[in-house]
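The chain that follows stands alone, in the form predicted alone, written as structure tokens.
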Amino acid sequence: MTALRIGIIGYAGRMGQAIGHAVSTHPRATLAGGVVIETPPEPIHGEPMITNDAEKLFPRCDVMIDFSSPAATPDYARMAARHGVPFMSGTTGLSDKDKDALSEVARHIPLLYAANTSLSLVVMKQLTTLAARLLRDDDYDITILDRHHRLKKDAPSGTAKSLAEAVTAGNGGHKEPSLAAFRAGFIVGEHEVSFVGEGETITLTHTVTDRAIFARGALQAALWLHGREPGLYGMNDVLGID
């Protein structure tokens, strides 16, 4: 099987580097190159292209993975559509307007957006929806807590918001969860959803200790996306969950 050529936007960042490592060790993927902000040295012949001009990299890619910034992601998505390249983005902090822009692009190319690419988090969301549905008519308060490293810019996290959506999917908005966020030290990512009743609490917890988890999930999503019909996809689709 021919390895798919993967491009990475935000290659110089922590996630970009982690994805690059995941690509280098995967039998079905090869690194086409990466987009960085600062002008890189001229690439050596035969090496992946490292450039600050994404337009040059897109023609070399079978799939593009984006971990850039909310201000840049919609423009990169439109660029992907112009080049006909499937686009997978894990950029967090997107506004509703940004997400609408991705939905528009998804009319033309396969596009997968996920604020968190951990495969086990997909299971966490399913459990959250189930608990919210089963407890809908009982007197339970719902809280969502997210903890991340001190450099994370968005709070609450995109993952916390998606867990809130999972609650609403279960209880139809009967009771909204309260969200709290802590930014400290070097925590990769921790999320808790608690259903608190009189004298008892149910807590669902998802903890990530290694950023490589997100990188492997993002790569798996990108490989799955290749060859799909135009449309907007998520991690549920990667795991075959309706």
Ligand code: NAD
Given for the second form:
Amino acid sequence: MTALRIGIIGYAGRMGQAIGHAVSTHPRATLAGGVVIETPPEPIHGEPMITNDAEKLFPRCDVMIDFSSPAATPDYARMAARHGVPFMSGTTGLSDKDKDALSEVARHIPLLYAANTSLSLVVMKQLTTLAARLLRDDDYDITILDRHHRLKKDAPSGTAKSLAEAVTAGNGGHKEPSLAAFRAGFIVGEHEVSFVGEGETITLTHTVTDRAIFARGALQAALWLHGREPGLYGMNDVLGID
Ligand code: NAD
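Switch from the form predicted alone to the form predicted in complex with nicotinamide-adenine-dinucleotide (NAD) and give that structure.
Once more the chain from above appears, this time first in line as the rest of the complex follows.
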């Protein structure tokens, strides 16, 4: 089987580098190149293209992965549609308007958006929905806490927001969760959902200690996305979960 050519937007970033490493060690993927905003190094023949002009990289890619900035993601998604290249984005901090822009693009190309590309986070969300459903009529307060490294730009995290949606999916909005975020040190990513009752608490915790987890999930999602019908997909689809 020929390896799929992967492009990475935000290549110079923490996630961009981790995904680059995941691609370099995957038998079904090869790195076509990366998009950076800094002046790129001189091109070397036969090496992946590192460029600040994404238009040049898209034609060389079978799938584009984006971990950059919410200010840039919608434009790159529209560029992907113009080039007919499937687009996987894990960039967080997108506004509702940005998400609408991705939905519009997804009418033309396969597009997968995931605020958290850890595969086990899918399980965490299912457990959250189940707990919210089972406790729906009881007197529980619900809290969602995220802890991340000090350089993370958005708070609460995109994952915390998606866990809040998982609560609503379970209890129909019967009770809204309270969200809180800490930014400290080098924490890769921790999320805690608590159902706090009178005299008892249920807490679900998901901890990522290595961003290679997000990188592997993002690559798996990108490989899954290639060859799909146009549409908006999520990690649930990658795992075949409703
Ligand atoms: P980072 O700041 O280390 O990297 C982002 C990179 O994108 C930087 O190199 C920056 O220069 C670059 N960039 C910004 N605007 C750009 C543009 N217009 N074109 C090209 N490159 C551009 O951040 P990070 O920790 O790598 O995270 C990147 C994004 O991914 C953030 O939104 C973060 O919250 C998100 N993230 C998602 C997951 C997930 O599982 N989905 C996991 C970790 C981080």
